[in-house]
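Shown here is one chain on its own, the form predicted on its own, set out as structure tokens.
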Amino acid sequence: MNLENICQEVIATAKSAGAFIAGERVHFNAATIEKKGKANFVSYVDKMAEEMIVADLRKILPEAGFITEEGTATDSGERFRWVIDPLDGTTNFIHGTPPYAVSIGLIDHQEIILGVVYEIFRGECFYAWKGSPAFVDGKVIHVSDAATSEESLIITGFPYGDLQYVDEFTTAIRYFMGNSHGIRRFGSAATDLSYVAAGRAEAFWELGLHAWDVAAGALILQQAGGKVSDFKGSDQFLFSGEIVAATGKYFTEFQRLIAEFYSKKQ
């Protein structure tokens, strides 16, 4: 299997879906929005983009199954599975506020081996495959050299729906407000991970995510020299609903802090 060639085909797929999404944003009708949960939305744009992506990926790797946010394909696949978020940052998209992205990952059993994140508003494509550097639009990217909170810009996502751990989240926010370069919330986990990979921030954590939110971005970050885990430091982040990600030098400290803040979480 030539992952580099496959990645180039996936990039074309992501950009095609991104062009469709960008075109629909111009005349988007808010009346088409459906609510999946509190502050969790979906529109015909998400669904149609996913159908387009699935159709392309079936041609690229016919034997692969799918894990998709909108459920347009549920093939299990014996070995390979595509992990797709057709529009990561739907709430941003609805309001015309960047960023929002197409996220496509490929897993071999439980190992992520390819990731493409196309951030639509800026037209930037982040990508990597197993054994490659990480890239944005053909340029090699790498995490920053920051090794401490005091050197770092932190990204997170605000809790919604399940507010069980708001106190833990608030404690973390309070700490980083006083001990880092600051905190940002962009609203697209795939983009967040890609930004850490590109050295635009040093760390990211969030609770309540799904595999399609993080698969592609996590692989890109790892290939850029970063590290990823769940809150406890294990490699089960893909399906655990929680993620900690940081530069290679800062990861140990950052993961320890998040584990302490969420110590009551079982």
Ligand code: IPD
The other form holds:
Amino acid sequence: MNLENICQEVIATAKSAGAFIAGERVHFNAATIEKKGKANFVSYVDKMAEEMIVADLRKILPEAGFITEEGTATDSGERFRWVIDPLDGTTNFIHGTPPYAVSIGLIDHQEIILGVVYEIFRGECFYAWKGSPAFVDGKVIHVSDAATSEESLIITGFPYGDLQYVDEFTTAIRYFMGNSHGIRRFGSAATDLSYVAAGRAEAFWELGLHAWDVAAGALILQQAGGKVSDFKGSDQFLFSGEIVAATGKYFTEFQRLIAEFYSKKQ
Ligand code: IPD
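We have the form predicted on its own; now please give the form predicted in complex with this ligand.
And the full complex, kicking off with our chain again.
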């Protein structure tokens, strides 16, 4: 299997889905929005983009199954599975606020082996495959050298559905307010991870994410010299809903802090 060639094909798929999404944004009708939950939205744009992506990916790797946000394809696949968020940052999209991205990962059993994140608003494509450097638009990217909170810009996602761990979250926010360069909430986890990979921020954590939000971005970050885990430091970040990610040098401290802030969470 030539992952580099597959990656080029996936980039083309992500960009054509991105062009469709950007085109729909121009005349987007908010009346078409459906609610999947409180502050959890979906539109025909998400669903149609996912169908387009799935159709392309079936041609690229016919034996692979799918894990997708909108559930338009459910074949399980014996070994390979595409992990797709056709529009990561749907809330941003419906408000016309950047960033929002197409996120496509490929897993081999539980291991992520390819990731493409196409951030539509700025037209930037981040990608990597197992064993490669990480790239944005053909340029190699690397995490920053930051090793402490005091040198770091931190990204997170605010809780919005399950508010059970808001106290833990605000404890963390309070800490980083006083001990970092600041905190950002961009609203697209795939983009957040790619920005840490590109050295635009140093760390990211969020609770309640799905595999399709993080699979591609996590591999891009790892290939750029970053590290990723769940809150307790194990590699179970894909399906546990917990993700901690940071530069290679800052990761140990950042993960320890998040584990401490969320120590009451089982
Ligand atoms: C969302 C984004 C956002 C995060 C949410 C996710 P979606 O993905 O990644 O940053 O805070 O938890 O659900 O729903 O727009 O694909």
